[in-house]
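In structure tokens, the next block holds one chain alone, the form predicted on its own.
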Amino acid sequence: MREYRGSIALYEESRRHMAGGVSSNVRYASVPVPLFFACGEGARLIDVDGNVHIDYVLGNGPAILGHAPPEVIKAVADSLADGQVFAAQHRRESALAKRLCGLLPGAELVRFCTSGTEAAMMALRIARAFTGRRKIVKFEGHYHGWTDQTYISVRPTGNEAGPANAPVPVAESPGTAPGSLDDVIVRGWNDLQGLEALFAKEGAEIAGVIMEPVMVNGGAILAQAGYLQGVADLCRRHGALFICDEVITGFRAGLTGAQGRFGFTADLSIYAKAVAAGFPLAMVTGRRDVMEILQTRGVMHGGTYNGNVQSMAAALAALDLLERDGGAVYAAMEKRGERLMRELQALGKRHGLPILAQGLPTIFQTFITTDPPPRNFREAAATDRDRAMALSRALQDEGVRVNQRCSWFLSAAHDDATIDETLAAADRAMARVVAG
């Protein structure tokens, strides 16, 4: 059994000076306490107790090239002598914007910020200003940041969520302004007919529809055939904006994100995480006529650290690597991810543990269920979460780090030998879960 004495001691110390001992509530989920890490390299993290973890959390997705990728670190190191923040423009920022507009579907203009939460706030403000409407449609299980206007119905319980065909908006945090719920309409995902019925009734009030193109935060659930394009078409018929939250799928589902992979184009898109390979960077891209209102109508967006030198340098270097040899890194990640998904399910079958691996090869989730693959949040919530959490704890003790939902992010650093080692550890972890 692994020892975590160093993490336990540091956590107790940090609680004296930091609220809750952490800088994000999400980090409470580690066991036995929020773990403290000393360093990371490639596909591995080393904690302060010297335990080595094959890391499939990857900072919740950003480290697509692994931890401390040398080319990116060098580019950032080389940029340090140029300064950090100017409260003005610089060449790296302009170069990155031009490159992204030539790469991403529907990206006619781009505006940078530092986090996915900020980008979602910006996109919603743009949508309301452009359309002159108030209401935003979001979906159960989709996460768009932790602000009052977005942290709604992310993981509602059955009792408070209301009927499946007309969910009740649920504030997920104490302190949420009650009025935040008034302009949010919640629906179940992967139900185009239900959305069509909503637009028929309230379309004149809807400014935009925001969604993850793959419901990563609610179970790495793929959209059903025709759903994403159907939503795009529906929004355009009714004068609303389709806002695609590619914070996770952008640069992870492929160089052109989920939109390029699945063949649809949103009016506004949000990117973050993998775009700078672990450095803080987010952005909103979209149609020129929509994005221009940041200037022409004075729609406010600001931020001291937007476009900072180091994040721009990191993103340019990361794109060099991701685009190299026609995006060969993606083919390698896809092949290894497909193998990992397939063999985790096979191991589960051998142990009598009904493992379902669902999602994309570069980001998937393992469920424990005998039901068909979930299509929305409520079906995902009905799977065996207790044993899934037990599996995540057993994996950690065997040297494999996933989050408590058993989400798996792959990086370019997860080579074949690392996948072999992961599967051997998963074999031992599943045996422990079955043995109780």
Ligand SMILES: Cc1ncc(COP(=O)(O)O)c(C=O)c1O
Second form
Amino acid sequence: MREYRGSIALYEESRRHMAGGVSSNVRYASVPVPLFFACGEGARLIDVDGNVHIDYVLGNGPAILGHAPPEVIKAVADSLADGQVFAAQHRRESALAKRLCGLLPGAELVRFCTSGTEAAMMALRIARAFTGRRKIVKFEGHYHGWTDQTYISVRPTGNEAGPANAPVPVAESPGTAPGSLDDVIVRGWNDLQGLEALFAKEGAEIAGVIMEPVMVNGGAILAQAGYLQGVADLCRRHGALFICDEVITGFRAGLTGAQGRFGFTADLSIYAKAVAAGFPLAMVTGRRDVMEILQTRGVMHGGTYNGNVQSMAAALAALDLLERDGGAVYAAMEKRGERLMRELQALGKRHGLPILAQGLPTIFQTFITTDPPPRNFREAAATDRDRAMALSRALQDEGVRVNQRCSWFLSAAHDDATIDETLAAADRAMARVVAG
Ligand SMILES: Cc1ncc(COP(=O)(O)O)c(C=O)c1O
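Structure of the form predicted in complex with this ligand (previous: the form predicted on its own):
Then the entire complex follows, led off by the chain already shown.
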């Protein structure tokens, strides 16, 4: 059994000075306490107790090239002496914008910021300003950051969430301004008919529809055939904007994100995480006529650290690697991810644990369920979460780090030997879960 004494002592110490001892509530989820890490390299993290973890959390997605990728570190180190923030423009920033507009579907213009939360805020403001309408449609289980207007119905419980065909918006945090719920309509995902019915009734008031194109936060669930294009068409017919939250899928579902992979184009898109391989960078991209209103109509977007030198340098270096040899790194990650998904399911079968690996090879979730694959948040919530948590804990003790729900992010640093090691650890972890 692994020891976490160093983490436990440091957590006690940090609770004296840091609210709750962490810098993000999401980090409470780790057991036995929020862990303290000393360093990371490639696919591995080492905690302060010297435990080595094969890391499938990857900072919740950004470390697509593994931890501390040398080429990115060098590019950032080389940029340090140039300065950090100018409150002005610089060459790296416009070079990156040019490359991104040449690469990403529907990206006619881009605006940089620092977090996915901010990018979602900006996109919603642009949508309201562009359309002159108030309402935003979001989906149960989808996460678009922690603001009052988006941290709604992310993990609602059965009683408060209302009927499946017309969910009640649920503010997930105390302190949310009560009025925030007035302009948000929540629907179940993967239900085009339900959305069509909503638009038929309230379409004239809807400014935009925001969604994760793969519902990663609610369970790495793929859109059903025709759904994404159907939503895009529906928005266009009714003059609303389709806002695609590619914060996780961007540069992970493939070089051109979910839109490139599944062949649809949103009006506005938001990206963060993998774009700068671990450095803080986010952005909104989209249609020229829509994005231009930041200037032509004075729609406010600011931010001291937007376009900072190091994040631009990191993203340029990351893009060099991700684009190399026609995106060869993605083909390799996909192959290894497919194998991991397949063999985790096979291991489950051998242990009598009904493991369902669902999602994309570079980001998937292992459910424990005998039901058909979940198609939305409510179906995902009905799977065996207690045993999924037990599996996550057992994996950690066997040297494999996944989050509590058992989501698996892959990086280019997860090579074949790492996958072999992971599967051997998963074999032991499943035996422990079954033994109780
Ligand atoms: C899909 C999605 N959108 C937005 C966000 C918010 O991004 P950030 O944590 O950078 O604010 C996240 C964060 O996990 C996310 O997964």
